[in-house]
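Read the single chain below, which is given as structure tokens and is the form predicted on its own.
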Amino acid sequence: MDKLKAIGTINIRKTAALAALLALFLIIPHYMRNAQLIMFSRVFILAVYGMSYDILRGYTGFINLGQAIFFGSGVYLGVIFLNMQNNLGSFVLALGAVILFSAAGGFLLSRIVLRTGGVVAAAMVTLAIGEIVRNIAERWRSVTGGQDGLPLRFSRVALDPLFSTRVGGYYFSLAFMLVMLLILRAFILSPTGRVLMSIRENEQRARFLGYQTNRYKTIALIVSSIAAGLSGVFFAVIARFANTDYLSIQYTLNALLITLVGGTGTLYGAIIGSFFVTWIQTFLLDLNRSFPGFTLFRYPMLFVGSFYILLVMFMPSGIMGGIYRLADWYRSWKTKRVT
């Protein structure tokens, strides 16, 4: 009985903390400048992109170095459809197109990659496929604009009938992140998600129990690809520009860095990792403008990489992993004290 009361108290505290945090996120945009609103909008969308990678890296144990294929394609499809007409209908069409493209692309990628039979080989194959797609996009100038990119043909925020200010874009991105977090969390807690975690822990044992592991990996790839593609479409609304950088290995490494910094296998860690990666890049760019002669600030990834090395040394499971370990230690210490 006492245990049930304790569990109920913990759940109430968690719910109250989440409600307070959500209320804070709903209030603070009215006190932010446009630059801060843009940064937070990017944080929310890139957090979903990080979650899409965490489905593979954290819950399946699969490394995909071509994840930017779907994110960059989502950005391009968002810009292309919104250039036709800046309204909610075009946006919904872009979402439908990117879901179909990502599902088909994820399935085809699984057919190719899962034949390699190893994590390292799969990573190298996905890296090669990603570079092939990026090179095709650079040469297909009539559609993608090549290295010059493809801007939206209007100066105001996209989806003008839905919102016309940066505050609206903030809420738009926040709602997207919350909805995708609930959907991906439900997927992870489903029987399929449980099988994926068993594959991550011991694929041979999962096969021995009768699971067709390649089929479940294919499902994980498709779900991850769709989530990455959707985040690309929403990113297009905020960034209002698409170029081949979003298809490059750099953006795949961004997703990897977001999950590693925040904590793999948590989903929530992607939010923390996205905030850190986006904030440190923005902060260092501001420092570069303030101190133009100090060339070290022009390379933010040096600082991000240094932080990552320290994180691996002192908190190898990421920030969320460190929080969980600290919470476990506190509960253990409290139990010993009571005993």
Contents of the next structure:
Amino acid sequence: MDKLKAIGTINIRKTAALAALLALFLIIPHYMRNAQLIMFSRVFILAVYGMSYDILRGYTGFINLGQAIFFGSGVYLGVIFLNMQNNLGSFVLALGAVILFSAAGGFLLSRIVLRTGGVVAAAMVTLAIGEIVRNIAERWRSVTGGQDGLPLRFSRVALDPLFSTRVGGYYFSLAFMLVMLLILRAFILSPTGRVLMSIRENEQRARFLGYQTNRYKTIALIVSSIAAGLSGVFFAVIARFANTDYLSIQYTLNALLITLVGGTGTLYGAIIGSFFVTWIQTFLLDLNRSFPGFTLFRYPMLFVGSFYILLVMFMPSGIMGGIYRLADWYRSWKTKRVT
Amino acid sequence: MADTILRTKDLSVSFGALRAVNQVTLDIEARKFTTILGPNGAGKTTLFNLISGLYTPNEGRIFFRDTDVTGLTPMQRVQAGMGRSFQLTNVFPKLTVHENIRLAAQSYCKVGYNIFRDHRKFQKVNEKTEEIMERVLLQHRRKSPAAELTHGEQRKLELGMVLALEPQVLLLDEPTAGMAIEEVPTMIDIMRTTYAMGTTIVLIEHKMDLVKQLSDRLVILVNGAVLADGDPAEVSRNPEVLAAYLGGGAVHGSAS
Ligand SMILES: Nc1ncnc2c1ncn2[C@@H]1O[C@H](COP(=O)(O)OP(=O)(O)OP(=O)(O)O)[C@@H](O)[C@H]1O
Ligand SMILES: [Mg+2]
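Having seen the form predicted on its own, the form predicted together with the partner chain:
Full complex below, order starting with the chain above.
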């Protein structure tokens, strides 16, 4: 009985904390400058991109080095559709298009990758495919604008007048993140999500329970690709510009870093990871601008790189993992004090 | 013949120069308890690996209920009704006892492809999970990660996971391997109950004492080939078996 009550209070406390956090996120944009609003909008959208990666890396135990294909294609599709007509209708069409594209792409990728077998082989193959796609995009100037990229044509503001202020974009991104968090969480908690977890733990045994593991991995790849593609379309609204960087290994590494920093297998970790990765990149760029004299600050990746190495060394399961460990430690410390 | 549920015909596999399984032809009768006995390295586990689809044979065929299953994947064989357990505990170490068994129950209930509903809301899966945890006496450990169980408990979990699949043929690879003596009777009880419920059991064992009472039939495997096959009492008196497998009177002792 006591235990039940304790669980009840924890749940109430957790709900209250989440509600307070949500209220905070709803209020703060009114006190932010444009640059901060843009940063937060990016954080929310990249969090979804990170979650899409977590589905593969954290829940299925599969490393896809071509994830940016879907994110980048999403950004392109977003800009292309808004360039046809800058309204909600064509935004929704872009979403539909990216879902179809990512589902087909994820399926094709699974056909190629799951044949090769091992995790390392899959990583290499996806890396190669990603580079091929980026190269094609670079050459296909009539559609992608090549290396110059593709800006919004009619108006500087996406979905004008909806997002003529950056606050609109902030709420839009926040809502997107929350909806995707709920959807992906439901996916993870579904029977299929459980099978994915068992594949990560011990694929051979999952097979001997009668699960066709490759089919489940295909489902994971498709769901992950769709989530990455959708986040790309939303990103287009904030960035108002597409170029081939969004298709490159750099952006795949961003997703990897987000899950690395935040922790895998939690989905929430991607939110924390996205905050951190976005913030540290902005911070270091600012640093470089504020101290133009320091040559060292001209190489922000030097700091970023060292930071990530330290993080992996001291917090191998990311910030979320660190938090869970601290909580465990605190609980055992409390029970020890009582007895 | 009509009641043969599982059949191997001239089954062979080699690893390099070693012929680990050599021309094994076996007819497993439905609803009978068959035990395969043999010294270390005799090829018992390899035989199961062939039957369950982990290895591909160099020669020979495998039939399950008169269908040739030699070309099927392990998953397809499980879905057809063949279940196996592993000699080396093979579970999901970070998942809890409950989650381990639920994954097996979920496979049995065939709801794995549902991507919308919360997995905890499947009544049939929940009931099956509870039933199996009760059968292998692990209810009190439901929330423990499998990695934290004692060896004996892990063996029970291993068994529980294959039981949850409700296979028609149950291939058990030394379920009592490494267990403490006092834990063994529980395992035997579980096997006996399962057998009484009409499941065909093929058991790999080391220890003759354990299985003589239990088995309808004893198959002796030595150097990958069947040396003797038949009634347990007869086989255990067979002079060839005594000489080749157990080196004299050790038949009643333990070969491990
Ligand atoms: N994958 C493999 N590759 C190479 N050799 C193997 C392989 N699997 C089994 N063997 C060899 O085949 C022979 C039979 O092994 P197996 O595991 O089937 O014996 P076993 O009868 O189960 O023995 P135990 O009682 O020790 O479990 C052994 O000599 C073993 O080393
Ligand atoms: Mg063996």
